[in-house]
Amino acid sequence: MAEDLVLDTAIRDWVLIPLSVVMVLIGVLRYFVSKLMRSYQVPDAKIVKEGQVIVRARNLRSGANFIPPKAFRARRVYFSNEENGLLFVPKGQAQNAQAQMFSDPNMAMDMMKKNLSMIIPQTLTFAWVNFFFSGFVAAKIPFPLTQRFRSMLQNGIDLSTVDVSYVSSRSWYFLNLFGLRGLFSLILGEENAMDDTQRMMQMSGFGFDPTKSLSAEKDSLDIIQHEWALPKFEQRAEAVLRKLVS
């Protein structure tokens, strides 16, 4: 049976609060350091044009039912025509994003800077937490949890008798590491806030491949079923008015 623990207030004052404050300060400092290390690059006109084409095609799909069928078919042919359509990419012109990155030294250098700005602070912070705060029970979640959460919330504590709702200091570090995006969005702004989950997703890929996005958007535009919504507006307005009157 799981045992209830009485947490000392000194753990709150010397473990929980300092660890949370340090994680916030490291995240803000890492943002400004990565901002200083960031180099300005002139965007490629072709990539910008392809991105705008994708946005226009998505707007067409989202508002397809608000234009007549003839106008929709004309726009779809304009985008997805296999002779000169904007979304059609011949097989010989497909670009390899990895080869594009390795051919551009500035892109590789920027990626290395981003990776270093993430890996080095994480390594040092984890070593600091593991050395000074290892083995502490730092907090308790105010609702019951199943046994599946034990490995996530009690990292570093090998006691099966402790209730799952208790959080170890090492697990609290990981929760702060991946869960402070909302706080960073308030401090740094929504566009500037980026959590480590998104950084790891960016590290897994070498770059943006516009040809795949163009092909996917072309397939989505080809399979869409058009149904003009204007002839049904009167029936919808009548149904709404009858509900208001009745």
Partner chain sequence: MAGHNESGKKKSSEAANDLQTFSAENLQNNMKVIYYSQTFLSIVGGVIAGILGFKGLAGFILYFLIMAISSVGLIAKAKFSVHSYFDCWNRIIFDGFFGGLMSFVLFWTFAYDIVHIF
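Can you return the structure of this protein in the form predicted together with the partner chain rather than the form predicted on its own?
Next comes a single chain, given without company.
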């Protein structure tokens, strides 16, 4: 290990602590701003209906073993018969729904707002850090790392002789960016963490076809093996009672 650098205490007081505090506060601010900007849109009745049908079919699938075979068969036919079952989708409608999704400007607008509320504060903070604090060592991680991490931890310092465990201020910003996620989920509740995953789902779900999930649900309902659980429950009750008695 190379000889220890002597760092000025002013760096701690005016860089390290303010940078971390600002990161936390900006995270909180972003949370509340995105909460304010979130627009409530009236969901389309058809889409809600399809979603509810899928939920019902899923419930039937997970609880299938608790009802008699006859009841299960009746319900399955109700959901998936080829003429008027709830999960059966006529051929022509698939295209229609997708086109409707794309033509809805509200959704694209909402997504853009969410993305902007994510990107703008990050860009601003990064510019701020770059402008004021670029080019000096701000912190030191308490464990040794290999040379490969140099570009990650000493972003903005072009010295190859400094020990790798010293962290430049710009890289401290990145460390904060990733490491504070846990803290945010604690102080802001689950909604903050949920937001990210929901955004991901919306991203991948753009131009997503609800009829596809209907037919997927239908297929999985069709192939399910029904096995009534009640006969086995006598044995289970026997076991439980035996345990109680003994």
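Positions refer to the first chain, counted from 1. C-alpha atoms forming the largest set that superposes within 1.5 Å between two forms make up the rigid core. Please read all numbers here as calculations on a predicted model, not as lab measurements.
- The Cα shift for V28 between the two forms, taken after rigid core superposition, is smaller than 2 angstroms.
- After superposition on the rigid core, displacement of the C-alpha of V53 between the two forms amounts to 2 Å or more.
- Core-superposed comparison between the two forms: the Cα of A237 travels 2 Å or more.
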